[in-house]
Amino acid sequence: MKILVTGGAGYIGSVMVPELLGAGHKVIVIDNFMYRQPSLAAHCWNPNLEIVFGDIRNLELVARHAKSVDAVIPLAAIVGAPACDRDPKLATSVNFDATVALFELLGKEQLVLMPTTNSAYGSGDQDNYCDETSPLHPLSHYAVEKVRVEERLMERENSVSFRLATVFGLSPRMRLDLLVNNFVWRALKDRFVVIFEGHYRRNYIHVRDVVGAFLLALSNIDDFRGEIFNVGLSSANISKIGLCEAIASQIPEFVFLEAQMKSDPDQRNYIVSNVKIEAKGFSPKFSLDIGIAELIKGLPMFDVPQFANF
């Protein structure tokens, strides 16, 4: 296939694009390289990769490249609650306005596979349980915009939405603001972290397993078309305390304290079912423990001011 990946040099994209190329697809990446990341440099030799320096809000540019592709994977976004709260107008213009405008440029036959977020569940039901039919209660600007985009996405005939769990793992365009990545980085650097409402649970997924879900859908599109899927690691529906304990099992010097005087501004607290996508053959390859070991090995290569979204 010929695939357009917006934001293809970002945290997920710089892992996904090489895998798409390896599967034989032709890939066009549109990215403004706002973090000055050389994350696709090792793949510029590949004639099946085209890199376009540009902003997805430039609809003329996007239309020029979108018209010839079979599928679009819209990764370009201002990602995460802190980054969106810092500049809400920018976040809306990129995460909602430009993304919906992209949908409107596409023909009905063109496929869209898009990451959304399971943070839209808020706190789930009375048992904090969520599946794809659960009501959405987005708590952050980022989650609200993702819900709005998903509504518009699923109005198309040829679309798939992946509600991603909190992603972790190494990427050429590293992010240290994601919870697992951040806690391991703090464990390595400071040897301690203070947490709030440590019993709050959320679900996690390795960045390479996220890519695996997209590749699975591309290879079996009739099983995925028109559907919404949670994408997470079912063994990693754990609390922040549980996450810290998993890190401490590999970094014994790591100390974590739960503070009682403050509440966490991020009030997400849920257990997510991934049964629907598992029934389609999705089987994550990277456990939380494998991801923590990977981060311990690789994070010393990265410097926080360059590799965080804050």
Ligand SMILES: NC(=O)c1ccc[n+]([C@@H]2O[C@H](COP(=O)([O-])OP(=O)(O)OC[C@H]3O[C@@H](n4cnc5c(N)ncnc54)[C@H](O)[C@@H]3O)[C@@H](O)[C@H]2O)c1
Second form
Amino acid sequence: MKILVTGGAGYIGSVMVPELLGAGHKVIVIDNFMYRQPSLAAHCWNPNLEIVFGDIRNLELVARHAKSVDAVIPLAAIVGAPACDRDPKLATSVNFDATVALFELLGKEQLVLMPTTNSAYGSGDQDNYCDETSPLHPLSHYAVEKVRVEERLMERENSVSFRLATVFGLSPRMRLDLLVNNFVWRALKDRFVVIFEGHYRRNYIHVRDVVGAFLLALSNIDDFRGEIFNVGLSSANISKIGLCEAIASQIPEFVFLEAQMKSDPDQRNYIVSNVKIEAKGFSPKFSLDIGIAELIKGLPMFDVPQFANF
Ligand SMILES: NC(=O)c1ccc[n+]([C@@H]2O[C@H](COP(=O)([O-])OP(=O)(O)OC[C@H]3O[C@@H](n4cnc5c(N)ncnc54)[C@H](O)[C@@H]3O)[C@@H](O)[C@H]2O)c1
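Mind sharing the form predicted together with the ligand? What's above is the form predicted on its own.
Shown next: the complete complex, the earlier chain at its head.
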């Protein structure tokens, strides 16, 4: 297939794009490289990879590259509640306006596989058990826009929505703000964290298993078309305290304390069912413990202290 990946140089994209190329697909990435990340440099040799430096809000540019592709994977976004709150207008223009405009450019036969988020299941309730039919309560600007985009996505034919759990693992465009990555980083660097809402449970998934879900759908599209799937590790519906305990089992010096200092903007406290995608053959390869070990091995490579001499 020929596949357009917007935001393909991001945390998920820079793991996904090499896998798509490895599976024999031709890939066009449109990315504005807003983090100055050289995350796809090792793949520029590949004639099946085209890289377009540009903004997805430039519809003429997007239309030019979208017209010849079989499938689109829209990853370009301002990602996460804090980043969206810093500039809500920018977030809306990228995450909603430009993404919906992209859907409108496409023909019916063109496939769209899109990551959305499971943060909208948040209610703060205890034992909030969620599957794809559960009500959504988006609270943060980020989650509200993701829910609105998913509604528009599913109005078109030939779409799949993957409601991703909190992603973890190493990527050439690293994200240290994601919960598992952040806690392991702080366990290595500071040896402690202070957590809030420590009993709140979330679901997690390794970045390579996210890519695995997309590849599975591409090769079995009739099983996926028109559907919404949760994508998470069924073995990892755990609380922040449980996550800290898992990290401490590999970094014994790690200390964690709880304090009521703030609250989660999306009140993420839930147990997510991933049965629907598992029934289609999805079988994650990377447990939380494997991911923690990977982060312990690789995170020191990302610690570049520019403004301190320690
Ligand atoms: N990582 C997670 O835990 C997670 C969970 C659920 C959903 N998602 C979704 O997956 C997608 C990718 O997330 P990520 O974790 O890789 O984040 P990321 O911030 O690493 O990647 C976003 C990419 O988009 C690019 N970009 C941003 N604005 C752009 C613009 N206007 N034009 C062109 N490129 C632009 C950035 O340069 C970056 O490469 C997002 O839609 C995100 O909402 C991620």
